[in-house]
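One chain comes next, on its own, written out as structure tokens in the form predicted on its own.
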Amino acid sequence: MSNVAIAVDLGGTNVRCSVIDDAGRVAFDARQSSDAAEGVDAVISRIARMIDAAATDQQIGASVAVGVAAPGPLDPQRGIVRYAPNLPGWDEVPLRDRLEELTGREILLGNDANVQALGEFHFGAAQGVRDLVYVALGTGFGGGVISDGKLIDGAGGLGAELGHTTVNIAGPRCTCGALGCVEAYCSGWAIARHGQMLAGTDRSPALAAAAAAGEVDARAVADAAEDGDAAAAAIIQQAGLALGAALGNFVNIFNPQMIVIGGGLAEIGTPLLEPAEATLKQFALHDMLDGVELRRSRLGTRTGLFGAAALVLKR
């Protein structure tokens, strides 16, 4: 079966494994908890067992390679995960070599957000597009860039850290240590942080109630905004404005044909994306903006899996 790939999407919470062919058909799909607290060796062994199970289920020979989407800064050439904030203990982990030893298969490794861009490019909303910016809005703010049909991953595989584009030099502190990154406004953790701060005041009865009932996360802020809480709505609008400013920068730098927005945070929908689109038009150069199309992801939670398959099928 030379026209199929085994695809793995490694996250801090779950590991997913699929078999996908070059037409984008999914023949096998499995999910397990990452159980990252068990340590690096346990997670890698779990991934290897899932790969073996997929191969057995679909009767796939050892010549079929595996694409792996992994979090954190990594070196795709050496197959090393440099570190992964959502995977405790992952520091200079030779993931490719370890998986090749355990499975006897060729392993191709890519950064999760970069790989998601490949998924949209080859199988999703951006098919037929040569120049693409993909933005992944989730717990963090990730993304990938494709220029003239080729993924831009930089000299050391660290390229396209789009979430650390500065949108306010006097803005809030980001997890990277800098001030005013777009991720510090438009990400699950940033919206949650702003919501938690607001919950301790008398400005948002809805978030105060959410805090009394449990943790205030991005979903709680979005729900409060949808229910008419003005202060919560202002947090979502601020996130959208920051997103739009960043998108304007991306248009000016990369001159894409299309921007695709995916990730769980994008499910907030209009309250987040409408101010983003309006602000994009204010910050992007007019000549570049005329040719840009803004779309939502068509692949949803499977974007990383399709991108991992593309590492093998479209190389």
Second form
2 protein chains.
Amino acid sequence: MSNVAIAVDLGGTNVRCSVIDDAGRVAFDARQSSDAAEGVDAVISRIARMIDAAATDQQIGASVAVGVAAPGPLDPQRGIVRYAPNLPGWDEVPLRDRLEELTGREILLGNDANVQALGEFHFGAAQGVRDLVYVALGTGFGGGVISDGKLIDGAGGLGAELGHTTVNIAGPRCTCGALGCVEAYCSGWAIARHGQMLAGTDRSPALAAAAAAGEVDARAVADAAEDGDAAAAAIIQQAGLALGAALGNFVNIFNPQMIVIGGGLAEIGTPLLEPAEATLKQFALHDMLDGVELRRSRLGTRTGLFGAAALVLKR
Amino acid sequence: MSNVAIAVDLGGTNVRCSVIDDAGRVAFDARQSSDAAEGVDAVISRIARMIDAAATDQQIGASVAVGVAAPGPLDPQRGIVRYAPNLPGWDEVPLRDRLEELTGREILLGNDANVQALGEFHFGAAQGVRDLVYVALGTGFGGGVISDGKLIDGAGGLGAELGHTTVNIAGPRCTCGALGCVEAYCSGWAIARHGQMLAGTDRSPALAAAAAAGEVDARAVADAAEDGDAAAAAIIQQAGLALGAALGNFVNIFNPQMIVIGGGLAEIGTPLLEPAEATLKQFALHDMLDGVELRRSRLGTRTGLFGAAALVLKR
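In place of the form predicted on its own, the structure of the form predicted together with a further copy of the same chain is requested.
What follows is the entire complex, opening with the chain shown before.
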């Protein structure tokens, strides 16, 4: 039998659990709602039951460890989720120890975006790449950096919060309290917020219509842009410009071989990524730009699961 | 005899050469003008003669290697200075091989700001610190990062160009071609340029007087600010704000234990560093800010020499 790991990806909406071997084969794939409203204990119990079910289904012995990707900021050394904006009530939760007690297995815990970077590095678009910048465009803007083959997570394991780097000291307020973070332009919540503000004006007939039909989210803004609504298109373009400037910063800091862009928001595609790539070329130093390749994630929504498996299989 | 290295620091104005041992004792200290106008060959010959003189003076055998800090961008693996804005005519110069031929010694070459970071890490303010962000405020804005005890210089050895990260996508043009790099606010050339522009207006009597008396440089702007000239003070304050926002970005990316600020421009002191620290606190995520210490360099103008010695002694 090949070397396997149980992989868990805990998000604000869903918990996923797979069994993945060191060749990247997925042998089990379960998904349940996170149901965070039920409380921390209920979510942890649910994760433990999913782990047990995966082990039973795949006849996996008790010595096989579990990799867990969880929202941050978290302390990977102590195994504690410090807080999680998308999981109400999560405050200094010792997730590793709790899951070890419930499952009897060794648990390895990592910040979701850092774990996703490991997924791309070991199983995805960045295999063989020693210097990688990974960005996850979702509700927020996550990031993970691999330098000379090693994840950069800093003294307390809290890095690399790439989304909370400013590209405009006079820019819009971010959820973190700072101004002009790239996340305040290029994330699901930021695009939605801009769209909601425009929907209340006479600038965007498409977004006003979307607001009348329901909530204006990032998808609604992208759809309005695709349908030719100029104001909505400008939101997406501005998100792309900010993304490109941030990527330029990361190139100049890390001199990477590759940038991988993942996350659901990247599905917007060309209207977001074309201005990003053009702006990246304006902001990155040419010596470094020449050596860097820009790619989309190949692992889709499983990036975190592959990375969680890598925590175990590639430690 | 303790373990020693010959250390060379090549700058746009001076070449310095020392002999430094692994306890950080400096046994020889020579300085000559770079005289870059005499051409690449003349500068390289001068460096080689300084190395020979140091070896003769200190009776150092031929097996002792030489660490060289040089302006970048440079390729540390191949030992080539790709170009150097402050050394006219330097274009793809194989400095390592040329010095090895002339001196018969092993030469280890590094980018000046990266080497300075090593100097602080091994001999200066950051001894014992595993995660360090170092910034050098001089004519330009240099940077070096140590993550988990290892210098981050990227796939081609060209990182970490911290000065060329934008803090304002709508900011002033930088010498690199991009907009709003922190160097375009907080560097000798940027402060001088703002001062020169103000000197031609009626906003700054002190800078107009400085222009009438000679060239307006960063020192003149700092002096005018200290004398109460409001327009000059605003230049220094804006430089500090940009510095603080950039430091906030670096904290959020690297989660360092310490930031060390070096370089001659840091001598401006409080008028520059107080707004920087206040802004850092606004831009860094609190979890990471709590763990970071902000310090001034203790090695002064010898940071590069100590780092060059570290290239040899701590490899």
